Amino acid sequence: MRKPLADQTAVHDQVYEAIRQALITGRIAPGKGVSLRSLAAELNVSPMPVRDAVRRLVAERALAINPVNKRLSVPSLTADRLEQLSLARLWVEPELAARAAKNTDTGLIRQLQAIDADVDEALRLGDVDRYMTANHAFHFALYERAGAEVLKAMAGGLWLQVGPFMRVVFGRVGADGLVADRHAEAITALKAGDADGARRAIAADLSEGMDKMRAAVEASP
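Write the structure of the given chain, one chain only, in the form predicted alone.
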């Protein structure tokens, strides 16, 4: 959300995508209130497109509005809500990976290998922004190949809700806690056209990340 956006007819969509990406990569932190005015200033736009984007994101349960002071925040992550998000992700995302395995080609493999190398480098450097961006890029480059727009849209909505908390987990456990490379396992399965293997690799990747998030929630006051 750092670059000014061009003043054009698509500005509403640009603002929405900018705030959406900030949520997915955890740049809007849980528990930190933000205002329409501050978002508009950061994006260098008027409040109107920000208000429209926020309305959409509230409907997607990615943001909540405090009725008292009208400030925006990421909704709290209770144990029950986390459990529901975990179940939904494990229903949707491994299925996308399995479908993608049936449509894999060398171009996708090279793309995923390059992104995974970026994930590994971010982990080595402890670069949170780079890790969050690359990790999301890996998953959705894979899911794009599934040819299942309804499921992919569902996955996108789920990442909107978990992204801010994934960043918190990364900050708490550090790079050493995130080094299990399930992405490499997924790539191996994709090369073999192994739908069940791709499903298992992504399910394991999600389960390990959500388990860390669950531990963080349980450790919170």
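Take the two forms, superpose them, and find the largest set of C-alpha atoms that agree within 1.5 Å; that set is the rigid core. Numbering follows the first chain given and starts at 1. The structure presented is a predicted model; accordingly, all values stated were derived computationally and were not measured. Compared with the form predicted together with a further copy of the same chain:
Fitting the two forms on the rigid core leaves the C-alpha of residue 124 displaced by under 2 angstroms between the two forms. Remark: with the core as the superposition reference, the CA shift of residue 92 between the two forms stays below 2 Å. Comparing the forms between the two forms, the C-alpha position of residue 104 differs by less than 2 angstroms, with the core used for superposition.
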Given for the second form:
There are 2 protein chains.
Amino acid sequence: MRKPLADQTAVHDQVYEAIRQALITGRIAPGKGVSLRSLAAELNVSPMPVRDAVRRLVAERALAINPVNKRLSVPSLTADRLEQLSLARLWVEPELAARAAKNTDTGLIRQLQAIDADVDEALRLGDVDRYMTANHAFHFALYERAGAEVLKAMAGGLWLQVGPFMRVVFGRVGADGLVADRHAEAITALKAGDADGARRAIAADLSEGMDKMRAAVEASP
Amino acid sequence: MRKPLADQTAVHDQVYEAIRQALITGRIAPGKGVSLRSLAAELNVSPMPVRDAVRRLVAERALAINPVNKRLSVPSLTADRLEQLSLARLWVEPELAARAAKNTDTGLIRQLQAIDADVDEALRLGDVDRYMTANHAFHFALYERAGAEVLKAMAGGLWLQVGPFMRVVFGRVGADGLVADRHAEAITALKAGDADGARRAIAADLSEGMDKMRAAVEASP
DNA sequence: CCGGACTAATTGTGATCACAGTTTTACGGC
DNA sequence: GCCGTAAAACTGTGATCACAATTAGTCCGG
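Shown: the form predicted alone; wanted: the form predicted together with a further copy of the same chain:
Up next: the whole complex, starting with the chain shown before.
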């Protein structure tokens, strides 16, 4: 467990990524309680790096900490929270897409096409985890190109908070509930360097996804 | 240094607030390097709670961590970063103001008037720290009323990142560089329950402040 | 068969130490 | 007097322990 040092990534970063993935893909259910030691045992590390990772996730509101007994839990899903997250995402992410459209080259197009093929494959197979990973990869490969670190970080934080909601959608409506995405539409706009088209495509993509989540959340809190 | 327990706030939270204040008021200069042990010594606590607080501040991008030697520093001010932060603030904060306008009562009005008087007093005296504290208090007393936790948290994060820039403005143009705010205008709109008026007032308030910061940053990187 | 009290296990927090890099300081050779 | 090198100081990271508080569990009386 002692670190080899002079390595690349610290243990607490790996732990962060592990928990982040678990949250985004919904492997840890919203509302469920977690603890430093239980997470540490599960990931086969000492509680210390978990503590660091959790602190970070709490700051990003991906984990919540009960103010009275100071215990950790995954934030539960409320319609109000989802509404605010949707609003914020609908502002930042289309903006990032528009900026990226101005920096597009054939390499990016090819990369996005490859990822989108993976998204479609995951949908066809009904592979939830793979779909979520690929969908995330698509959006952030695009946002990466915007050259806007601050906004990209905001989008990352929002995505992390929305993650658990997504899993609920799959749980309720099944894997084919999210079939229709606007990725192809976005790629077409990017090819033409059409910033406004990319903005609209991503906005529509988010909007449709969020609508499904809203419906799922309202169905049962 | 051992905690009394059953108390209200943990040490790492107090440390967080202390560093946060130091950053917002610009007592720690942008670009300056800090360390866990030096902060701990300065605040008369052990390195442990500082570590927790710093982890949180790094997640909020109020502190930066050098990816190669893992050392801590206050993020330096670039025109690009400021532009993105401005854009984000100009979206969230007016939205919060508009929502708050719908929940306004005479208590809030009175509270805001009192705080605004303090702001003006600080400006008259040229008291930079007091101005910044009061200005922050004004905005967040307002945003508190919006009933939008997620958006309010976003605004808080942005404010924290912008804090160091503000101090630079004072350093360059003097304390009277920010005299004209739109707080009175905002209060008038709130009294009338005019959500759109509140939105415009806060947008103008931010816009003017940001313009001054932009000018100051461009003057010298 | 159920309920309440006492014990045991688990929780987050803080302190302290070890370790290995990195940076700074100091010193010695030319 | 100056430069390069070795030692000392300082850095973040991880492990481990102590502590008090809360939760879970268990056992006994009715």
